[in-house]
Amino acid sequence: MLFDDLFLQPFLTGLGLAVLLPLLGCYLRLRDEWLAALTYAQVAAAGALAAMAVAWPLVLGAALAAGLAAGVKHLASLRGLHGAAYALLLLGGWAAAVLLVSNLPAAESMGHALFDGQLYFTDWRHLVVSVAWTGLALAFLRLFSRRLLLARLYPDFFRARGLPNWPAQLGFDLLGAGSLALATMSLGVMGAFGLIFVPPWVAFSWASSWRRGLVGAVGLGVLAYGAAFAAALEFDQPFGPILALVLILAGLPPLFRRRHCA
């Protein structure tokens, strides 16, 4: 079933992201920013369901209020208070997602949706925008990851040398928001943010090296979305869920191992 024209496009659409996110989830681990995976995940459902009450495109919703979140989030760390900032913006973000769904009838399955996860109802146009910013966003990897790793492991290069890094440090809150809601609406709240933590935790207690732990988290994260797609569509059960129990499963050795990173 899995090349069958009905489901190969919902597969392509989230494979790019099951590639993406343990990406982004190395770079959040690596800045002990984790949670703000789970921030932006939930603030992004909101902000689509925000954008239903009041007919805009619930992609333009999820995205600017994710982006919104990333602004507040970095305002917040130049202060040092990112920590507060995430806990503030995951409450806002749950309490405004309940209250909507609760006041709008036609909300309540679009909430649904947006936290089990809606892959199987995504068309072409999916597939477009999570190709393109894919591809965007590997970029942005790719040209920004010395700056990024740098201001992590020498956090005063760029003051003694009089350089500024806000424009990478904004730029890449910005992008892992963006990410956030694109996945958000399409693999759900906890299945972006299982695939955004799972496999770079896991990966992170293994790897002897950056470029293997970034390796073997991608590498993780395709396999767990591949094999909880094609347990899905056998046993015909909602894609999500079964991601998580899959990263669960995939989750259970580094609690037995000496050394992981918690």
The other form holds:
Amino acid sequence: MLFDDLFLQPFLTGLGLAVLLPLLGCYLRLRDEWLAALTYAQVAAAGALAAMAVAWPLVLGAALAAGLAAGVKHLASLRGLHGAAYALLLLGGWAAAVLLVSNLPAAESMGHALFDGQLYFTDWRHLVVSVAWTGLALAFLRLFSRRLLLARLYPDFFRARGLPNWPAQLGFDLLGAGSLALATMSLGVMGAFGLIFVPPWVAFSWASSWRRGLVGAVGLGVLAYGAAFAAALEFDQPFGPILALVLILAGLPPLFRRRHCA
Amino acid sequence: METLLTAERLTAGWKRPVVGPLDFALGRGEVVGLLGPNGAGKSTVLAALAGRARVFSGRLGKRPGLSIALQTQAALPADGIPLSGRELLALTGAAATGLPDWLGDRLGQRYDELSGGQRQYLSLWAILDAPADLVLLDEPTNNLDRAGSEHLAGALRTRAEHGAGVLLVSHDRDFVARVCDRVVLLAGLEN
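What does the same protein look like in the form predicted in complex with its partner chain, given that the last one was the form predicted on its own?
Following is the full complex, with the preceding chain placed first.
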């Protein structure tokens, strides 16, 4: 059934994100910013609903809202307040989404779709955008990985050398926001958050190096995604909750380990 | 000897001045110690040289294109992050050559699985051996045992012999006396 055109295209759309989101999650965990994933996803959902209200493309609304959230977070982080910014943005995104769903009859079903995930209803445009964005994001991470690690471990490293590091920092914030906006449109809020949070958390608990942590997180993300996709089709269930359950199962072993499960 | 850094009547601090006025110079191949009581502003001087703390008055001259490496007392936020010792050194461009055996043999291990002293020395080495003209070290002997301090003393002299300048803040007077070419005494802020 997977190789039926009807399902192959949604599968490939999600597959790119199943590679990208765990990778992105590794850097968010490194920066202790994993809550950003939930914030961006929630704000993106609100942005998509707002776009629907004014007859704009949904993905544009999601991307603009998440990008705005990334900008606010970036400014807040300059004052050391990014943790509070995430919480406020999360609350704001949730409030806006619920109010839009309550006051716009047409937004109710879309609201459900955004929170539950609507992977089976994505079309070829989602696939093209997903593949292109994933390629762009992988190139960015390859280029700026060392800078992101150094900026976290030795915050003075670039300043002491008189080198600017804001392009990597701002670029990563925008990359995270854009990725979550895209993922929310297909995998749903919690599906996207789960793929960002769980695979890096599990992989970091046993990996012996950063490189193995990245490979492990991506491998686990892809396996969980594939298993959830197949199970949802086989048992005719919504994809988002099945993905969440598979990820919870994957997250159980580290809970019983003593080390590296912060 | 090429001068890397000069401070003339330098007053530095954060929201308000903490230290100064201070005069000193540091040349290539020199190891200079900054000594003073707690609260005298030793770490603030290093932060000002690295561009993190504010210079309120006086002049801070740096050789054009000067590359600075700064080691602070803050622990690396690497708990729960699967970063091997070898990867940490590669990040800053430091080499494993010259590390003591008790650490060199453990570079394949995760940083957060090393002992406190091993972590301290590895994070210090990653800065000490990174490509830079001037190395600023803030209390580098903290958490080090005698073997670690001995090795550090040798490594600092070697770094200076290879052309770097080293400015060292420490409360360990014996270590400073053993390693430094000159000592600058800080008395805190003059009114």
